[in-house]
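Quick heads-up: it's one chain on its own, the form predicted alone, in structure tokens.
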Amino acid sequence: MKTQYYTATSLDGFIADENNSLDWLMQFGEPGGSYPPFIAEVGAIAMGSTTYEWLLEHEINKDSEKTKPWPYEQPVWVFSSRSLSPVANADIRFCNGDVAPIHREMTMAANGKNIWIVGGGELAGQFFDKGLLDEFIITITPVTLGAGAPLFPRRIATPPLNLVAVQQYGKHYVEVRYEVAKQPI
């Protein structure tokens, strides 16, 4: 079981542009590559409120005539200090504060499967700060944004991450996997 930060980034290291838009990413279509086998191994999901609200606006409630179903079967913990609207027929648990006790809950719910930190970078950073992040799985796209939400707003220099794998997908994507080197206790 691993806690993984799986996301896409621009070549210059942003996961959303300065307007919190993902249009730069959506131009490439639906996720493919490693996503289908990745999500099959996920037992619990963590996301920040910005990611949750983006999903509601751009996926679930995109068509005012008909809402789409929640895209995840796994339980999802949404970290937020604000009250947010739930989605019908979805296992969404709103929480805030220290990620460590929530991670314990997620581990139990995942039942041996992986935990996915879907976004954003700050939330992944909080898991990293507590020594709970095991792996980065980053899909790099061939665009630059110049500004926006950073991939990971933390310094990791010593010890560095350990490269596990590199994979090209089509003409546009490269995926890199890095293992988090654990600090000696």
Ligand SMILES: NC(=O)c1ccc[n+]([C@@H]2O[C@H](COP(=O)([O-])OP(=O)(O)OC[C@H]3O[C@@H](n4cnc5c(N)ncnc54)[C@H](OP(=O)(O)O)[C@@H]3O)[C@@H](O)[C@H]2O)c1
Contents of the next structure:
Amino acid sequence: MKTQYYTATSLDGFIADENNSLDWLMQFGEPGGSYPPFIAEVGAIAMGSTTYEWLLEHEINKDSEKTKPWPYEQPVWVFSSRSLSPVANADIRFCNGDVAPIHREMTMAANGKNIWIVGGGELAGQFFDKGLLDEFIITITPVTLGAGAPLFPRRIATPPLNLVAVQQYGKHYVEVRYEVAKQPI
Ligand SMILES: NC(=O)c1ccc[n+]([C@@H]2O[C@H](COP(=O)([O-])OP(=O)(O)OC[C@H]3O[C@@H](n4cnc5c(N)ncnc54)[C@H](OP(=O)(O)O)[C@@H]3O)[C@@H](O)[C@H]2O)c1
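Show the form predicted in complex with the named molecule, please, the one above being the form predicted alone.
What follows is the whole complex; the chain from before opens it.
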């Protein structure tokens, strides 16, 4: 059972542009590659409020006539200090503050499966700060954005991450998997 930060980044290290747009990513179409086997092993999900509100605006409520169903079967913890709108028929648990007790709840709910930290980078960093992040699974896309939401606003230098796997997907994507080192090199 691992806690994994699985996301896509621009080549220069941003997961959304300055306007929180993902158009640069969406131009490549629906996620394929490793996503189906990855999500099949996930038992609990965490995301920050910007990511949640992006999903509401661009997926769930995109068509003003008809809402789309919530895309996750797993329970989702949404971090926010504000009161956010829920989604019908979705297991969404709003939470606030220290990630450590929430991680314990998520571990219980995941029941042996993995925990997915969707993002953003600062939230993934909070799990890292508490020693709760095991793995980065990062899809690098062939665009640069110059500015935006950072992939991971932390310094990890010594010990560095351990490279686990590299995989090319089609003409555009490279996925890299790094483990967080538990021992100094
Ligand atoms: N490229 C990709 O694959 C990918 C993946 C995921 C996300 N994204 C995009 O990347 C952007 C990420 O946005 P972001 O950097 O702003 O990150 P975010 O984690 O989505 O949202 C940050 C917000 O979450 C809340 N938050 C974070 N930690 C908290 C804590 N411990 N307790 C309570 N609230 C907490 C705070 O908002 P409040 O003001 O609500 O308290 C904070 O401002 C979004 O546009 C998203 O759509 C892209």
